[in-house]
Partner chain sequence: MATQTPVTEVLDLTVEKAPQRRWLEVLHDWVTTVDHKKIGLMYIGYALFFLVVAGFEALLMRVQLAVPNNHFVSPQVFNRLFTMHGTTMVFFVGMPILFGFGNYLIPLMIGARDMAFPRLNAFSFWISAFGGLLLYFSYFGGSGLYGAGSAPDVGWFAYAPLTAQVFSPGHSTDYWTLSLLLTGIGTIGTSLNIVATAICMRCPGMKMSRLPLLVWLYLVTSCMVFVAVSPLTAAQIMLMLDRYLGSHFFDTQAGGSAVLWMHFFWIFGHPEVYILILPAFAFANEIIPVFSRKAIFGYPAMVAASVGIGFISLSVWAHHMFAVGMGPGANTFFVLATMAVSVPTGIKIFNWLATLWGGKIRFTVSMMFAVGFLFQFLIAGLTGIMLSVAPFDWQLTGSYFVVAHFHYVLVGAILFMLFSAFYYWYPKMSGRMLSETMGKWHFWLFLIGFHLTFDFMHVPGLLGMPRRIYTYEADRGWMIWNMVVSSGAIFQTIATLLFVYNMVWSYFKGEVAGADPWDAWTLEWSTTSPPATYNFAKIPSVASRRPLWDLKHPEDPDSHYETTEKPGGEERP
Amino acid sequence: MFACHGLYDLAVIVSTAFGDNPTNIFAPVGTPAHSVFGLSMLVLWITGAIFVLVAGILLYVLVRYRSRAADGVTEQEPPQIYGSNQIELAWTVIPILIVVMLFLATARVIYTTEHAPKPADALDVTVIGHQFWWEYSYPALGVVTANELHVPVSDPKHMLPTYLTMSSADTDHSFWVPRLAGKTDVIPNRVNTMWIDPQETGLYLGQCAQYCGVQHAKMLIRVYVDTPAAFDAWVAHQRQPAVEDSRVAEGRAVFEHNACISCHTIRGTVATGRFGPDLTHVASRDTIASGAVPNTAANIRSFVDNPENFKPGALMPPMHLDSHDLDAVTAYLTTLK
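Output only this chain's structure, taking the form predicted alone.
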């Protein structure tokens, strides 16, 4: 029991050292993440105890039976011990019991997480993994966005989980936000589900945890946990079509007369492409390129000019626009709030 508390205290110290790190696995803020954390601490306690025991015995043998000058030199072998049925039985049965216990503990966490009853008022989000970005659709709310997932905070007294229904448009991906839940694979032609119930507002970062191509490391996840009022305001804003601004009409014309409309959607315009991210409110996002760089006019211009400036291997081709058209498109996209 003392060792268990010691490892838990160590986890608390590590968590404090990381502070408010949005990927700190030692600071879970959701029920699935708490379950994973508890199981991890159990495994750490057991494996830590085994390590201390084995290392202690090994150290004792090395010291107790080390060669000493007083022993003299002899070519005669010491008495040989050829085995002990009791010892062999112990080091066979005990590991089997430990493995069975860990198996049952893991199965319990998996079962209780995957078969938790879904409340009637739970939020549903459809997640599609792409090379190398995330598409989020809220079917009941009529909202489609990319790379930045917004969910309401879950009150422990009245749980309001968010259920993610996930699939892939191309290759294998994996959705992992350490402080909210364990990772779930996102696979083509298969639907996997997971749920999160973050109980603190804030920004939580994650990562595609399955190698999916050259830009796997920059397929980042950003989960914004909002208050109910802030989430409702965000939904109302996202439902609106793109804002018309006569000052950037030229940029809209350039956007609509190039291949941009084949891949991107901007609601309220002729752009209805689905291959790339929905850009209706792209200027309201904090980042572009799936969290790779801040959302600034200079970065938008550089990305449109040639996506490989930030993400070598990105599937979006360079647009080859001249400086005038590139400035016009940049000015247009920065108004899409």
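Having displayed the form predicted alone, please output the structure of the form predicted together with the partner chain.
Nothing else is written out below except the one chain.
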């Protein structure tokens, strides 16, 4: 019985020890992260027990059998024991038993996570990893966005999981939001899938976990888990074309007459590039540059001027705009709610 409590206590201790941490793997909120958490507690408990036992024996042996003579003089050699089939068999069999048990538990979690039946009403999102940002598209809803993934909250009574179909446009990446699920690699010329079903609304952070080039460190992930109503409102907003505002027509002109359009899309304009993030509703996002900095006018201006300011190694070149054009483009982009 105490052992059962041990496992539970361990879970409590572990999940609170690291405090209020946005990417703690021991603070799971979705089913995949939860089942990993449960399994990890079993593993921690077993390995912890083995550690205490073996390290205890080691300590005992070191103290009990230390040579008491001064520097190797006047002492008789200890009995020379060559081995024992019995003992060696015992410490072969016991680890095998532990391994078998651990393996069964592991195999079950692998299958329940990777082979989970997909509900008919699950939300599909296509994730494309780019150097160094994320493209999210919702094929059924006609929404394309970047870096900030919005998903509806999943009710434990009525599961509403989100299925991510992932691939890469260039090098290897890995999608990792520790509190929602383990990581899944995002690999070019290959389609991987994973699913999440966060059960609490909120913002969950993560980042690319596979080295993908110079700016790997700032390829951040933000997952917004919304109430169903909020999510629907967000979708409805994202489906609209870009805001037309005559006050920033000059900025739009600068945008359309520069290389911006070959990489970025703004629906309703001539910009249809796919190489960089879709900017149709860029002003509705909280951050720019894949989560590197908050979405403020000053930051946008600085980024357009020279992306190296925040993200050294970013593939977007410095735009070499004069100060006036920069202001105009910044003004234009900030209206794209």
